[in-house]
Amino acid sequence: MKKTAVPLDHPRRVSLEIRERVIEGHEKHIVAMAGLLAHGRGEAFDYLIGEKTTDQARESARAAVAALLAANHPVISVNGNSCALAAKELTVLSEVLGAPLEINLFYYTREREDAISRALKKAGAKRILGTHDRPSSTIPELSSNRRKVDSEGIAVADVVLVPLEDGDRTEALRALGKLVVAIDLNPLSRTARHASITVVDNIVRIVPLMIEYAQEMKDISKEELKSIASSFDNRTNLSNCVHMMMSHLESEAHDWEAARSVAQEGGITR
């Protein structure tokens, strides 16, 4: 399928241009059928925040920066969708951690797992855990395929990056004592309720954001580090990003009831 470029006028280009390589990935085989849909889930959120990193976002990027840089044994999750969207920024943000790519799949297929491999080694991937190849054991909370981790990796992990995850497996390595870092957003999706520190915001804009702060925070002391991850509180962060959103669509509708006033007010009717 020829990729449809996108007008540099387009009032949603920016939004189109990652809708396409959400759809890229998909023919390359790195995002399975269901990952368009979640696409379409997360980006209609996206809208609630006014499409912007907001100061929320800092706040909990910062916050998640500081837990994955004062942890022992970091681990970034990789899925098809995070694949496509973010390869290169969340390479670049697993060398500056210090922090391994670990591919874990929902829709498992050695297809995929070979098709994201590839996609990360392009991006400059050095070490990739996860794959068929390497030992693995599995997490018993779940059934599903995303129980098998890597033995050298999210097994042993402390702090696990997880973008764009499911809600089964944050809650269970929860259980296992892990403090779980998420991307997502959906402050009211599993995921986002059960992680330790959840970054309300686009993968393609918080990551490059996670870098500076990675690159910033990395001579800071794992006591001060970890004393900025350990005093962030998730469920009000959930609760602050709930209540800019609502502020948001009244923001929205005020300005289309003042829009509609005038209009009336000209003898114009919709």
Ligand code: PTJ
Given for the second form:
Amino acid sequence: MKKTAVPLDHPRRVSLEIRERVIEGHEKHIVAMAGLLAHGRGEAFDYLIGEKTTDQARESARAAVAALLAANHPVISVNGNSCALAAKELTVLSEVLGAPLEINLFYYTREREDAISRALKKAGAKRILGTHDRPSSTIPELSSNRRKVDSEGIAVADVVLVPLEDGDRTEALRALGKLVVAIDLNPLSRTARHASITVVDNIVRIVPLMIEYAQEMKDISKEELKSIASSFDNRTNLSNCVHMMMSHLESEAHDWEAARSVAQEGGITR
Ligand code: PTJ
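Show the other one: the form predicted in complex with this ligand, since we just had the form predicted on its own.
Up next: the whole complex, starting with the chain shown before.
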């Protein structure tokens, strides 16, 4: 399918360009069909936070980076959507954190694994875990395709970053005693609720910021990093995120009421 050029002056240009990347990813077999739906859900939640990185997201991203820097075996899990939207940025983050990238797919096909592997290599990734030619282990608590993990990656990781997760795995990883960092625009999702640290923001905006934080924080002692991560309370975080969404909606409703009053005063009825 021919790529649709988004006009430069289109008011929704950024959002539409991001959408094009997901569609293109689907055409290249990187993104699963269900990934298109997942993206639409993400877009809706992004509206609710005003399509910008909030202070709450910054705070959770700092705690997330602290946890990843303090880890003995941090791993970044990559699926189709995260690859289509942030292959380059996740590759840089992986280098700064010393956390390998591991392909882990819910809708696994060999064609998708190969397409994602190619895209990550093109983005500069030198070492990719989770491919069919690697030693694998199983997460017994899981029945989905995600149960197959790399023996030198998620299987032995103490901290795992899971962007755009589908919810079945975070709980299982937590049950295995791992610290899970999620990036998910939906603070109500099972992943968001079960993760140790949930960053409620768009992967496109937050991963570049996490790279900056990782560069700033990489010389902090492990003790201090651990204390930053452990003092983060995810329940408070999620509650603040939901409150933020509600106040964003309230202010939108308020604007409409104000506009209606002005129109009525001016005698405009429609
Ligand atoms: O590539 P696969 O086979 O592993 O499959 C990946 C998908 C995403 C299809 C799979 O994990 C899935 O079905 O996920 P869900 O259950 O739809 O959850 C995805 C979550 O990511 C939802 O809570 C969305 O709100 C959120 N999300 C979507 N786009 C973004 C996002 N979060 C952050 N940034 C986004 N751009």
